[in-house]
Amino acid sequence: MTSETGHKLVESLDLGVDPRAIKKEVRRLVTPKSVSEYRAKISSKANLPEGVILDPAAGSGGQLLAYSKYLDRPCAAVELSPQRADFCAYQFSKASNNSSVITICGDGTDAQGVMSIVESKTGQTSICMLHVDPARPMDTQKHAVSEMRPSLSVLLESWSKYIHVGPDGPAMTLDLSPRLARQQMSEIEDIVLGVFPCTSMTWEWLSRGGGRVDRLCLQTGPLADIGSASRSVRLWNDGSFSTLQDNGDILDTPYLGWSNYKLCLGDLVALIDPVIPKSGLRGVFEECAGYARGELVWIGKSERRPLALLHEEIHSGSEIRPFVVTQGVVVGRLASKLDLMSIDSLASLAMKNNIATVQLRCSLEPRLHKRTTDRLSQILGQIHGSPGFLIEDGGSDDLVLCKELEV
């Protein structure tokens, strides 16, 4: 089926290529299944109106497949690339819950052309939720928001005629680069408000525990946490998750800096998931840990490994414990960079403090990481003791060895 504007309904019978031939190309577009299902579960709790869930730049189609699994709504995937559209249709045809998903090959910014097919296949005349994952250049901090494809402003303006707009605005998830600068985020907010004034918005930073921010998205309308501008999420392997969010008035300011505190023996430190400082929730974290605003010492030697100096352990029942990567007591220093020449010194320091394993939580050339960890494991293999971790000192070029607290 082809609309007057050239949009084509793609069905599994239209698959003209071996899906394995385009799997490599599509792989980089795939949202991890755990992330897709998390978003679908969260969206299923929102008060969405009747209508179709639309992804106007569907890529591999994995996110829309998750929406069709958890939300009782028809779904439509639009993909400009014929090969990717074929792959989407193939994916949907293999899923057990594919009956409510259609794939359209065409321009996702041409809302009228897309809706002519959507209405004929589903009977629906409106969009209840929009999921947008635009393509962007690899260097996301140096490109302009206007370089995203499809153009966000053009896309939202086109679909404004069809998406349901409630009292808090339309239900949208904008899946964006986690490396966006604050200025770029403000530009995106301005685009949304320019098309949909007075829309509620919540930024969400998501981590899967790998020492980085995995996803950043802007949730709007009924998908947003009303009164909350920022939310951090720690997603676990089993699909469960923990959240921390602001209450509307204690977000970090751009001027909140980092300490150059030099760690001392006996200091209690915690490595914090980077979603906390990235989301501006250091103040919320402090409050939940029982600190007065600005009292906690934050050491930002590495953006991926923010460090907090504590006066007491953060226990497992705490609201913020899911965002603590590890915590321990400083037991020694290594006054040199970590390389193959200094491994023996580190191993000796570990054995002196009855540490049997050492996690490297510091910067290290990727080519040296495996050789270093293998050598450490070989030396410490016969030691029966506690786990430890190695971090960078805040106030010097030294490395600091910590003995991990018992869980």
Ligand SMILES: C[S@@+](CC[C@H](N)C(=O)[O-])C[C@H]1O[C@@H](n2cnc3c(N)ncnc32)[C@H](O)[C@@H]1O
Second form
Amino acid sequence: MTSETGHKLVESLDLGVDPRAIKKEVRRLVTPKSVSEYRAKISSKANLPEGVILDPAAGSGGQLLAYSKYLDRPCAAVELSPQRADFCAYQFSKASNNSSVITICGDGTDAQGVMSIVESKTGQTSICMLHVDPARPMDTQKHAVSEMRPSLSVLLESWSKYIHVGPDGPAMTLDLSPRLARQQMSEIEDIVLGVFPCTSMTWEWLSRGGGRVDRLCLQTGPLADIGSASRSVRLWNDGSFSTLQDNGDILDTPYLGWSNYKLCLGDLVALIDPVIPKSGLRGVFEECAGYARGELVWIGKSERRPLALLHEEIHSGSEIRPFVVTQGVVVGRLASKLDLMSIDSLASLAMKNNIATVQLRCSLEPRLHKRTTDRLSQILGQIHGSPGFLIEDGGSDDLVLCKELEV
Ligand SMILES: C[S@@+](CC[C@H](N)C(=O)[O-])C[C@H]1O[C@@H](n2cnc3c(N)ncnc32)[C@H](O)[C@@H]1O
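What would the structure be for the form predicted in complex with this ligand, rather than the form predicted alone?
Next comes the full complex, this chain leading.
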């Protein structure tokens, strides 16, 4: 089936080429399965109207596949590249619940052309939820909002005639680069509000625990946490997740700074998941830990490894514990950078403090990482003791050894 606008329904159950070859090509774009399943699970809890779930830039179709698994709605994937559209259709045909997903090859910004096929295949005339993960320029650390493809403003304008708009706005997930600057985030909010005024919006920063922000998305309408501008999520390997959000009050950026505090023996320090400062939730974190906002000392020498100086340990039942990577007491310092020469000094410092393993939580040249950890475990292998970790000091170039608190 081909529409007047050139959109083509893709029904191929068998690809003409080896799917592994295409899989390799799309791998770079694919949303990790754990993330797409998480998104589908939380969307299934939202109060969505009737209609079709649409991904107008579907890539491999992995996200839509997850929606079709968890939400009882017909789904439509639109993809500009014929090869990727074929791959989408192939993926859907292999899934057990493929009947509710259709694939259209064509321009996702042409809502009228897409809807002519969607209506004739599903009988539905409106979109209940839009998921967009726009393509970004390759090989760039930073990019302008206007470089996203499809263009968000063109896309939203076109779909505004078909998407259901409730009292909080339309249900949308805009899956964006975690590298977006605050200015770009405001540009995106302006685009959304320009097309759908008075829409509720929550930014979601997601971590899978690898010391970086894995995903950043803007959720709108029934998918937003009404009254929260920002939400941090820690997604665990088993698919469960923990969240922290603000209560609509001012985020921490204006009044919480970073300190160059020099750590002392006996200090209690916690390594915090970077989603907390990135999402502007340090103040909320402090309150949940029982402090006044602005009371904690934050050391942010490395964006990937923010540290907080605590007065007392954060217990396992606390709602912020999932965002504490590790916590421990300072037991010593290494006044040189970590290299093959200084490993022995670190190992003897560890032994003196009854530390049996040392996690390197400091920056280290990748080529040195394995050799250093191998050498450390060779020396400390026979020791019975506690785990420890090595961090960067706030007020000097020293490295600081901490003994992990017992869990
Ligand atoms: C970042 S990828 C989406 C990846 C997807 N979430 C996944 O998990 O595979 C963006 C996709 O949008 C497609 N695209 C770009 N402009 C488009 C347009 N105007 N209409 C439809 N698809 C478009 C690109 O070909 C690319 O496959």
